[in-house]
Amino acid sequence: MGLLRMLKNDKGGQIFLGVLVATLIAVPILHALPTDHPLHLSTYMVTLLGKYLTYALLAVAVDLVWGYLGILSLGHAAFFALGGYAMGMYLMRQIGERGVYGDPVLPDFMVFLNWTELPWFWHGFDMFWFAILMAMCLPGLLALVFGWLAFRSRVTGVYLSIITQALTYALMLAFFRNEMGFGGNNGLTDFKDILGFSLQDDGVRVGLFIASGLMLGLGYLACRVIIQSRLGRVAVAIRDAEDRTRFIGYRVERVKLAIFTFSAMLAGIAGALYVPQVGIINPSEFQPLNSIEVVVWVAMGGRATLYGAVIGAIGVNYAKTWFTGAFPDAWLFALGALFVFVTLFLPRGIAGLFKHSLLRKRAKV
């Protein structure tokens, strides 16, 4: 009953969750059809859709802090990548003697670099539950430390955005170094299986797609619970009038820190689901351009709606996939034109257009 009450005034969220459930049911059925059937969905498409869902979860995490807290984070790619590296470390530990050098403990890149023993921070990643825990806790801990330092110093606006961008850039440079123990420039790859099941198996690909969809739905609901709680209402007040909210007695820094940390953990989960589907994680995932691109997804889909972030993430990435195939020499210009069009004619994003039409219908009634 509480969930239904929460979604009662969230028409867009109801539609999104309905479509998500229908997709999670339809995709496995279409994939199971014979390969010569016109409605058959290939393994490649299932994997591609699963990747889009992880991007959508990342976009929801960004929309939570940007749309409802007013923090324009240009560093969420760092949280996404840290979650991906945690899962990548688990997948590397599962390779064992099947690696190129046949070492039962050390990953291939460590053998190549003449490492003699496993670094202390790799211990525990042979267990799936530990990797999942680290995929949430490592981004959350980084966000907690960073946020505590930044928010208590009352860094806001464009200065905070620049600092978050500097954070992810610094991590990118660090992970490029071989002595860090994360594969350097090549990163982590050549994964074999997860939980004892081959990553090349079609059933595993479908399972990862379903897991991504379920986490997207749960992440959306968790964010919706936060938004409609007292914490969320205070967050919106901070977004609209931070000084006034502080003057009436609210601990603004604590509210920011709590929501920022939760958002980072969501981004880490998205990264952990992303890696087994794409088969690689390297320092390029940290690059600031990725964080900026996520902000573009949210802006195009519709800020402060959550489901708009999902629309933007899936829509932009599908457009990117289509444009790179249809116009390989001009796809960047096509995407740029799409962004300019939405900015000029749909300032509230695609979800804003939906909200406007819904309000017009209610006015007529």
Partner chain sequence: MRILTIIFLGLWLNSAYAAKVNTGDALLDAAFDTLLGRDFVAKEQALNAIAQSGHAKADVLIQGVLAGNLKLEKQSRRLVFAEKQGRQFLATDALNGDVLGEFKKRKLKKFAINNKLRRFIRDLIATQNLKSPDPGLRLRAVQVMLANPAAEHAARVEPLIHAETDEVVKSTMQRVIALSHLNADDPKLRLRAIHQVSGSLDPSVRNQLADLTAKDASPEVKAAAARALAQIDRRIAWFGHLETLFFGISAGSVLVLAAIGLAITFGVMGVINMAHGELIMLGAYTTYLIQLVLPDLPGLSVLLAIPAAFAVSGLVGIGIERGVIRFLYGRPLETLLATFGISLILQQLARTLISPQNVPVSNPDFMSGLWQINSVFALTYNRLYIILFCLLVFAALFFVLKRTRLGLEVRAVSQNRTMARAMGVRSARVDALTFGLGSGIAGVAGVALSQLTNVGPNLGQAYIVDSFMVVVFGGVGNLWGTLVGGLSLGIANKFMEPWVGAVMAKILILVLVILFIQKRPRGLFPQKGRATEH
Second form
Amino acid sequence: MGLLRMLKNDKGGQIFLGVLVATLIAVPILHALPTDHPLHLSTYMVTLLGKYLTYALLAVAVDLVWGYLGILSLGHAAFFALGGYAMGMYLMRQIGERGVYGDPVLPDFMVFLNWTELPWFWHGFDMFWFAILMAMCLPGLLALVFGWLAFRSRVTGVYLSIITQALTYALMLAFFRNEMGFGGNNGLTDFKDILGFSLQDDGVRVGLFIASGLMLGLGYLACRVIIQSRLGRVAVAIRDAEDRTRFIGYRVERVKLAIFTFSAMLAGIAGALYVPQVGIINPSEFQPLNSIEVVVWVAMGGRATLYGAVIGAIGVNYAKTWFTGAFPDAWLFALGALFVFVTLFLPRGIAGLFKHSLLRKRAKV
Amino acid sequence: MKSGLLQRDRVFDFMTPKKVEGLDLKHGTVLYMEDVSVTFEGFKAINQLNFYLNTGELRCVIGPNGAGKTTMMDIITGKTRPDTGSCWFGQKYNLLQMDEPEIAQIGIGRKFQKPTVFEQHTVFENLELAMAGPKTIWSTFVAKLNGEQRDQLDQILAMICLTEEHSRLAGLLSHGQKQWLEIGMLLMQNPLMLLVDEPAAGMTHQEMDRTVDLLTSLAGNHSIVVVEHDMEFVRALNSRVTVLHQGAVLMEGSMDAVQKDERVVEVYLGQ
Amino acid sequence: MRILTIIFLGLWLNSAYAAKVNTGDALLDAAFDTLLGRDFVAKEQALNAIAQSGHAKADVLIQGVLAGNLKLEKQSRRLVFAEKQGRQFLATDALNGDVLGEFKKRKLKKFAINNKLRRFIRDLIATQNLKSPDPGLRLRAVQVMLANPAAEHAARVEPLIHAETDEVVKSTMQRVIALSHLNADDPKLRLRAIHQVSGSLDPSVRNQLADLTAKDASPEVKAAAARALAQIDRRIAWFGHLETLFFGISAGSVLVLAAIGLAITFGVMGVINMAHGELIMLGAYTTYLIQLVLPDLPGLSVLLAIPAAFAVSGLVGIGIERGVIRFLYGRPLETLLATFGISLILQQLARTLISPQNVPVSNPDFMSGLWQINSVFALTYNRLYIILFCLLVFAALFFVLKRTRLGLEVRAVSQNRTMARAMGVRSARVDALTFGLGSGIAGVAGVALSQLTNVGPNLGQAYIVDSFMVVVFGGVGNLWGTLVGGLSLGIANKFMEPWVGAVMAKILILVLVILFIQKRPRGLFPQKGRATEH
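Next up, the form predicted in complex with its partner chain in place of the form predicted alone?
Expanding to the full complex; the earlier chain stays at the top.
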């Protein structure tokens, strides 16, 4: 009941959730069809869709802070990657003796570096629940510490964007170092199984796809709950007139910190779901480009709508997959042009167009 | 509608400010500013300012541009920290050690020179956000309007004549309406002391009259500082006037006395 | 072992034959006869006699004795230079150069020398060279002495030092004397020498002092040497810091160059230009292209590249401003995104049109080499030029902004656009020119970077984060802030590097800047005033 009431004024959200549920039902069925059936969906496609869904969740997290709180974070790729690394560490530990060097505890790259003992921060990651917890808590903790420092001293706007980018850049450099104990350049890869099931198994692939879809739905609803509450209205108030919000007695810093941290945790979950599907996590996920790309998905789909972020993430990534297959050199041209086009001609994104036409229809009636 | 709400003999319960815990007003003075100085890059915006406000008093502050009126409000509300001096709210609260939200929470409300409302929120939501009450994250997250609060909102809406517009986006209001909305938000906070910066700017004569009525009716229960350029408006408020010049108090007195004072005339008309 | 064998062999042969040398010069004959003998003291005297004989071939002969290829042909008793050819030796007359044909080994007799004699000969040659009219030879001679310090050097050099005209040779001679006194037998002399050399940065002095500290007989000398050694080490460490400082300043200059264009577009205009790095990249590629046209003139092409890169990047910058940014004024976050898109396009253009790989850019001659200030401290010219270039660019920019009409208009527009417009400033034109100026400077920075790092499509990306850090750290809207900020970040980086490694130093710097911005959100040199408060 509460759910329906919440979505009452969220036409786009209703449609989005409807489509999501339909997809989650349809994809496993289409996949189960015999391979020669024209509607059969290959495992590759299922995994691709699952990857898109994790991107969509990341985009929703970015839209929450950018669209509603006015913080243009160029650091969400870092939260995503940290979540991914947490999951990657679990998957690494699951390899066990099947690694090239056959060490029961140490992952291959540690044996290669002549390490004899598991570093302290790798302990516990053999347990799935712990890895999932860390996939949420590590990005959350980073966001909490960074946000506490930044918001307290009232770093806002472009400054904040730039230092979030610097943070991500610093993390990238750090993870490139072998001494960090995260596989350096190559990152973590060659995963074998998750929760005892082989990652190569079709059923596991479908399972991961469904998990991604469910988390996207849940993440969307959680963000919706925040936005519909008075806290969400305070967030928008901060976005539009930060000082005024302070003068009517709200602790702007804490509101920002809470929502930013929550958003980072969502990004971490998205990263944790992403890694088992693509089978690798390495420091290039921290690239500044990645963070900014997410922002463009959101801008493309339409900020401050949440479902727009989903449209943007899936749309842009589908285009990316298609381009890199058909014209590999042209992708960066297209992406660059998209950045310019969206900011100049589509400031409210696709969702904005949609809303606009909706309003006009209403006006006619 | 408007006249009824502004009748002096009717006092709405929400217009009686809530008790601020520990605020000791037995000396009859609600605001003390002593020896306050602020320098911006060599420029003394506030220079050894002394300013006292009595409980329940309505005070107008006038002065030429750059006299330090807005800076004074910035100091009281915690936006600007003075280099020297002290600033106390009652006997208990040292305003110089508190930040903006804390100061707002102990009952000091402020209306900005340029009307600032939350443009992407409706009029109703603007007032709801400003409503007095706990403003921690969790309480904000779970907050729901109860009937009493809804009534209070409706009353204020009526008082600022925006009942019709309650679900319009605040960004779509006219300049005068925004001024009223901001005053409404100030009232929703139910503060003990109000700092009102140029309330009459962009208002029609009628609206101005209503503002005067409102402010004078609030005085007594609230302490009010009004900064204004419009002398007619100040005269209509019929209160004590403080003249600021170059960051310090030039003189204090009734409007008549002020207007007769040679120094004030000189300051306003130029040497 | 081999030497011993030779000596033994020499002795044995000597006892077997008592052949006399016949060169036609009595003095040489006597001397070389002695050299065939066993008395090594006499041999030294004989060599001395040869050296001082004034004979035209004296030097060559002595060299031959040292090298071991001067031999006595037993039959004709002539001195020959023997060169091994298969199992035989090809002999040429040492005095007139006639080829005498091949000889069996046993037909030739060596002049036996030992290690002590070998050193003696070397010194002898050096002393001979000391008197050479060629200052280059003289310098080499004293340097040989420096490298093999010995007590007797002093006596050899001292008589010559007053007549020496070349300053470098003279000062090296003084060092030789001091060094040789360190080896003197008299401990007092050694003490005085230690006193004289204290503070010298000469590595041979340091080695000698270390030797004395370790094993000198006199405890007094030992202690003095230890003190002198410590002092030298302190000076070396000090110069080490100076060198780090120099590295830091040059690294900082690179940062300043990269950031200063940004300081204009971001600081003065408030525009976030994420394509700034790619404008730097364009400048670097311009250098590359000009070098393609003028492959034989790397120096000229680099000089030409400076105005060319300014023009290329500046025009591209104006294009970006007119085409995109001007529609986004007042929307900084959107500007950030749009310019990032442009940066992607420019990068990909470089990949598609030129190459996805790095391209080679050569350094002109005047950029390579060292300025050796003393034996432990040298400045490389390329770093030195970068520092100078950075200061030059800074000064030029400062001049443009403070002393020209354009600068005045830029400052006016940046402070109050509406008012400037009301005063007749064409703000659109000023915006375009300012952006062009900032972009052009980025291009010039690219020329400088092409001389230091790899030129490739990713060049810009590597600098964009650093550049923003510099501007933000120094304080937006303040050129001095950029200069001080860039230099201090460069210096801090270089001082941290030895402790934690290059990558970690970079990370730490980023983290420190992030923390610093928390403390002072407006940077080192904030723009003050009431205007920024609202």
